[in-house]
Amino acid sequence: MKSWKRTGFTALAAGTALGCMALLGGCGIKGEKRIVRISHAQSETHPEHLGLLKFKAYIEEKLGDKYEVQIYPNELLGGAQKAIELTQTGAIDFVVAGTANLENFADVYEVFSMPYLFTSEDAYHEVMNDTEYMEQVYESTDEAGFRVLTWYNAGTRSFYAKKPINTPDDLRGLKMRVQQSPASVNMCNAFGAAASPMSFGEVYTAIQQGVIDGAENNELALTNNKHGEVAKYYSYNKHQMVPDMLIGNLKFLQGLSDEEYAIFREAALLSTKEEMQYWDEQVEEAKRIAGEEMGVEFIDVDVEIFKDKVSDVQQEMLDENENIRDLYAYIQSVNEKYAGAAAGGSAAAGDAADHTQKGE
């Protein structure tokens, strides 16, 4: 049983009046059913949306007499930060957002913005699928009025731009969009670029109009969000593996019966499994479409040169934020299983782990 459910969080109760916003058409009740609203930033063909359809189907199969799930893609209810605020107050019930958006609420999430944190996708997936360990992280935002239920694979992030990027020197002076995270800003600046944090929904127009020169994300951004129309060079420097999170309003979750909560929890885990099944095949298809139909050039680079540029960023983050040290050390213990894998890890990572374990 979830012991936290009956502990009586009330800090944000006054904010629930926002749930009656005209935008959302009332207070979430339709007939005798409770309307459960989910916001996310992706298109309706994106793996996250498909995962959420699984979430919806499972909830309505098990609790269809009580709940109707409505999914709002494409930032229809606002950008991630705004949607998180709406979820805090109960105006909407769930939102999918990146960990960078959670750093202001619980700084343990900053660790995911650390460059080259994971040695491989296998290590990344093992950490994120350790639900028992990750539950400790998910609880960190309870005081802010929401809790993560599950994670979604958002792939490996690399730079893409209007001009080729072969080495960090090619980033010098370029204005590159990053997630709205101080750690991501510091990372981008360390590469030599000028970091420009902004909402994901603004990126296409910003590149098109020359406000920025490029961005960093996974391959699906090229096709699902059409960034490949305005940025023709994608460079595999593989600097981050940052998950997206399904975040639920804490008061709503507390109000569920134990049986209902178990069903919502199972629906969340099933949605992750569904999302991951679609992810790899959609990445391959995105690369094909971007290359063959949009004229995007994919560039393989020397990742070690990029790692060297940000080798101090890990240590600086560990020095400045003690709340990431335990999770960082745990991730390094998983990384050791995949020490020979590509895309991640470094001598600096090992040194930083030693530093963390010594408590310096």
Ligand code: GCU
The other form holds:
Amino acid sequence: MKSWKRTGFTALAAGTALGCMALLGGCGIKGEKRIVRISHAQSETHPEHLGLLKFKAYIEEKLGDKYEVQIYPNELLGGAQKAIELTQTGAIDFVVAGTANLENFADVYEVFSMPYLFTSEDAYHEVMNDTEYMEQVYESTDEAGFRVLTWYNAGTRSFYAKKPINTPDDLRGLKMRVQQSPASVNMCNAFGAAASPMSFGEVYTAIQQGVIDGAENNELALTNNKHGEVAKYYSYNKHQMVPDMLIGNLKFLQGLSDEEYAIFREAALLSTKEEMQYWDEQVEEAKRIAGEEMGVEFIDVDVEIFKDKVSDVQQEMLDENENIRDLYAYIQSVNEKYAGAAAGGSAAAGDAADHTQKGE
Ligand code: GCU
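What's the form predicted in complex with the ligand like, now that we've got the form predicted alone?
Below: every chain and molecule of the assembly, starting with the one above.
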């Protein structure tokens, strides 16, 4: 059921003790209970926080005599990269972070940074919900001391800026924030912009102060993270669907009994279901608030022109990184299934991109 690669733990264990002492005054033992700490970057109304509340409730319902789950939102324990390091050393137990942050630990995760990888939301969800397939991917960071337990929907990413972007030409010369990963930088530069990698929490001030011209993200960034206060044009070029991951310290997971592990895993899957239930309605609400109360203009661009601009990127990435090829091929097979369904069985996979945004 849980197959662990038992490598590289001695150094991590030493780091764990130091990290715990420095950060939170002890390694999570309170009275008789083991405190389980989770860090994430979103607000307390964000679907991920609501999903994590479900995770907490399920674990405390089943194992409440032994574990208390504490959730730290809003990058309270640091930005994604810092929080992953804390999870790696065991100073905290879980973190939610986008796959871009995992690329430096396991380069299979680069695949999610490919522009226009998934050609429909249905394909995206099916791939990510294939727990059996994804388990092999999740094991890829075992040597780094952590493992993904489940994924969360983080919608579709598009560019937004202080000025309107209608075509890739409008991106030329603009400094656009991307997540801190080489593939994200390449993706953004391929569109003709000047990629500026930085942590999520720094984006608002960077746009406000004119250090960057804009960024790219799902619609919730406009409201939950208030970016709509400083960037008034959101262009639906829909270049990526990048999942967030619930990542657990491997030593902690290994220390669980089989029964406890099954409960943590079930809690993780339930948290994904819960998170996804809120996603679409929160995106609609974010669009309403951003449009009506923050004065953000949503621009429907010709997605095909944006796709053409980066049409070589997928192949270049495949040539450079053999570790993404299997997952890429699997994703293409699922893409094709939905492309066929959307066009009565006759469309090529690439034709399906524009039915991606349900309800638009
Ligand atoms: C989204 C995503 C986060 C990510 C952020 C970013 O909000 O859910 O995990 O950190 O984008 O662009 O950094």
